[in-house]
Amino acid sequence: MPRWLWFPAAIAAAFIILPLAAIVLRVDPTSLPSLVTSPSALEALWLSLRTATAGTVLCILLGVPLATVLARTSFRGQGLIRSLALLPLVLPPVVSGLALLYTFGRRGLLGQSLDLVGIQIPFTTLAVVIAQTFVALPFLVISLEGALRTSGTRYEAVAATLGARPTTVFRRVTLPLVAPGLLSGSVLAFARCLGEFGATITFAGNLPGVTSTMPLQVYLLRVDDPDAAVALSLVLVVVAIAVIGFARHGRAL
């Protein structure tokens, strides 16, 4: 390797670090265990590994699929699906939030026919779900077609000569096969699910104990009291390093 090529590193490294190291300076360690256990940040904290949870469920219930189809199937317009799946990762999240509310929103694509049943979905908790999912989705998908594309079909093809239905071949070959790379796309779902902020607040408002998450709580505090969200943003840095390191891991199983 190129020794100049130490110096642009270390200002990329210097780029991430020290954003991240003027958050660790700037908390009180006094005041900081009364401002993460504050009731309020207790409620959003809580409400943001609930929805969190919910959403990457709902990732691995759909992205499975999909990604599945994606990497072991070839049809026409295969390419455009893989496209618009993975849009959201490029989208910006207020868009993504518009998006939603345009779709279920009481005058939406179908907000309309839900809300003739009494099922009103901006606003609620349920849209808090629904907004970390779609942002989400496309990183349990990338993670999983590519853990697909590599571990080949060569086992499913044996288990389908031996008389195993596909079904069968699905569950007991190919999700072992690809189970260290699902683990990592359901890690880097659930960080993105907990971190998600402008779709939320577009698509779900900002409800104490309903819809304000921890990154919304964090907004909100910024001006009236900036201990209190420095502390808050700390617990999620720390949320997202012990994410980061668990998704490693799996990769490495």
Contents of the next structure:
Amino acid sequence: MPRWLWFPAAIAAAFIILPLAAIVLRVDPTSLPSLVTSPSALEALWLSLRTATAGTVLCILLGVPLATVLARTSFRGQGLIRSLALLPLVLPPVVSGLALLYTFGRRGLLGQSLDLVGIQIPFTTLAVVIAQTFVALPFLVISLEGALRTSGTRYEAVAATLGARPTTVFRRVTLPLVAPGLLSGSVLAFARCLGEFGATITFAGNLPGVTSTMPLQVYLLRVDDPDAAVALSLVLVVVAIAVIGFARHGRAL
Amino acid sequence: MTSKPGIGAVVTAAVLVLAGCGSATGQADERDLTVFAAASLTDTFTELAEKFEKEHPGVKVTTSFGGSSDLVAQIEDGAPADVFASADTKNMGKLGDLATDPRDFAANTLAIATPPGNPAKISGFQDLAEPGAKVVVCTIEVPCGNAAAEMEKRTGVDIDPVSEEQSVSDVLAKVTSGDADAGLVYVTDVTAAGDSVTGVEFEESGRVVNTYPISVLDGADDAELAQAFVDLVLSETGQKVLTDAGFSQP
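Same protein, different state: after the form predicted alone, show the form predicted in complex with its partner chain.
Starting with the chain above, the whole complex follows.
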């Protein structure tokens, strides 16, 4: 490596660390405990934790089969499906929110039929979970598909020759083999769920206790109560750091 | 990777990009005026900015619209605004000395916006409290939300909204998409939205009136030019644009 790379690399590192330091420095340590434990902050935190957990579970239920199909089979148009599955990763979240609104909204593609049977999704906690799942799913699929490809199919083949049925092989061989990848993928998906903002505010709205998650609270508070916004931001930063540490510990990052 | 020419090109490109950012002011006889205005002024102030540019050749007016409290925060953080028009006196007051001479230029009242045809048959303010009605309001931090809360207090109607949005535009978006049965916005928003919403006026609307002040800001690059814009808004021409859009006199 040429030695001069150190210089731009240091700038890059500072570029990431400095803003984080700035937010930590803005926190008033004396008022931090009361700000973070205020009823509205706890309500938002609790809602965020519940929705992000539900979103992660949905990501696992939907993402594991998708990643397995993408890693273990080949069919026409598979490349296209793979690219499309990754789309929410690069799509601006507000666009994802609009897309969800036109799908599940009262006049949306599916929403119209759902409305007829009395199910309305926008403005509900379910809408938050759907928005989070939509944007977080690719994280899980990428991590897991990578892990599945790396682990190969040898053990699965052996298990099959010993008479194990496909479901048994999948449950007893494939999944344990890729457990670290699944874990880090789930943790990343959880973090993405927790941080979701644009799709939520566009699709789910903003109501304390129902759809107003931590990022929405931060956005709302930043004008009238910057100290509280900074305190909540710090909580999210700490959670994010913990998540990265956890995911790195579980390999595959 | 080749070393020397590569980094040279990168540095040159970076310098060019940075230089481009810095020299956006243009030639000497071209002047810029930046106007921050409440989201409910989007249509009227866009029109007034065009008029102003016609009357002052060489002047380019840049407008930024948003929730008033949002704009106040941006101005306090040093956003390069020359003129600020707020949707209520409270937010203008937050600027203190930063606003040199606030003058009231318009007034606005609340109205109910419903999706075209008013499918939920909302007929008055008290209908917004009906169980099952999906009502969207502004959050209390922004003027339209503050006005909504005030209206609830004065009428004794307790709305249980499905969402508290950041600005009137966000409320309207939820109504025009059909996902909300009704949204509480300004009467001018209903006028501006045209056919995409059906407005419902209610008799209690006069009980809460938002007064809109406008002011040249302390940090204005060209205070004279900024004052000229304020004068246009207060002039007969400016007032006609505003009343045509549904605003009333302050």
